[in-house]
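Here we start with a single chain on its own, the form predicted alone, put down as structure tokens.
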Amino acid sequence: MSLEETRFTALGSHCHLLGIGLRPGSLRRAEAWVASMHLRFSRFLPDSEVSRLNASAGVWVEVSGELEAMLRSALEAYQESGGLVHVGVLGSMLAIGYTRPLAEGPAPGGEPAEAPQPLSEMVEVRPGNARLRPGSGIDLGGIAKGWLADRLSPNLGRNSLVNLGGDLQARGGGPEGQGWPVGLGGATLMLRDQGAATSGTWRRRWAQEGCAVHHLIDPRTGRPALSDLKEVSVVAPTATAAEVWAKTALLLGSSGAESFLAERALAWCMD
């Protein structure tokens, strides 16, 4: 059976889907599904479900099953990361000029934002509904990409690789039966029924008033992270877990990253 693949842009990132022995039309349907998720969950689109939730902060809003699940996943990530993975840093992102897709260029920065409140005080979720604290907003970012990769993977095929902007889930033995070859941290790993993700401060970086600014906000300060690590890549059972663990490790810095990952990750590399 031959390898099939497609590449496209969605979720503000480059996406790559591959599979062997796929049902006819699987890649086309999968690409269309990712594109529809982008329209629903991008904070840059004023009519998206996330934007409507942000615009209605302070009142209960009816949400889809997908958004409800993502919000619950975000709350779990906040707890597991000790508060470091925080989807409620939208105010900080807007303050540094990340108001639109970076392909359009950053906007001028404003006054520095304060550190956000605990996520559990900002976001409430109940079946079919969610409420944000007045004056707050969310950006699901990597949580959304990891969550979507994990949901798409079993539907694409038993021998497939879903890569949504670097958050990926591999299923089956890959082209040669030994797993899917994935480059992480300068090495090629063979992944089978595993997820992987990379978090770094060198991507989505721009100059602002003569200084370099990046998109990774440290919720302890409300400012771009000052970690001594530039990049952390993690292999985990799921793409969501890999995303959460990689970001947590990066924000912890070299002094705390290894002990955090040693208790959780299947493999990792740091720079």
Contents of the next structure:
Amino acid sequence: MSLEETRFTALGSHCHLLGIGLRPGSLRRAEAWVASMHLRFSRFLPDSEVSRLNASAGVWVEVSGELEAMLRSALEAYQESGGLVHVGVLGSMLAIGYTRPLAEGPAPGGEPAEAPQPLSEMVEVRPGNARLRPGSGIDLGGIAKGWLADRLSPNLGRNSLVNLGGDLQARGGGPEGQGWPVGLGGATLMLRDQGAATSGTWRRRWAQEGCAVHHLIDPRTGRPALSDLKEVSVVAPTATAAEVWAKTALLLGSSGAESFLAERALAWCMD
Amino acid sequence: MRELGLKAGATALTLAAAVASALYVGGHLKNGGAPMQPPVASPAAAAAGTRLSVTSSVATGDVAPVTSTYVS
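What's the form predicted in complex with its partner chain like, now that we've got the form predicted alone?
Full complex below, order starting with the chain above.
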């Protein structure tokens, strides 16, 4: 059976889907599904489900099963990371000028935002509904790609790999049955039913009033993170876990990242 | 007549030099000591400065990756 693959742009990133022995049309359907999730979860699209939730802060809003599940996953990530992976940093992102896709260029920054409230006090979820604290907003960009890769992977095929902007889930034995060969930290790792993700501060970075700013907000300060690490890559049982752990390690910095990852991750690389 | 001889001689000399140069270069391309082969950084050297840790749950491979994880 031959390797099939497709590449496309969605979620503000390059996406790459691969599989062996896929059902006819699987790649096309998977690409369409990712595109539909982009329309639903992008905060830059005024009609997206996330934008409607942000615009309705303070009142209960009916949400789809996918958004409800992602919000629950975001709350779990907040707990798992000790509060460092926080989807409620929208105010900080807007304050540094990240008001539109960076392909269009950052907007002028505003007054620095304060550190956000705990996510558990900002977001409430109940079956079919969600409510944001008045004056707050969410950006799911920090967890969505890994979460979506985990959901898409089992539907794409038993032997497949879903890579959404560098956050990926490998399923099955890959081309030769030894796992899917994935590049990480200059090495090739053979991943089988495992996820990987990378978090860094050197992309989505721009200058603002003579200072460098980037999109990774430290929820302890409400400002772009000042980590001594530039990039952290992680292999975990799922893409969601890999993304959360990579981001947590980056925010912890080199002093805390090693022990955090040694207790959890299957492989990791720090720079 | 002398002018024609000089032109023919110059042409022959130029062609001979070109052929000799091509033969010399072709014969020395795979010489390990040839100065035209710059040292190539190994993958390990390219990744210098990074700290990679791999547990027994993950196998490493010596094949080219089909995709990579990266910052987006």
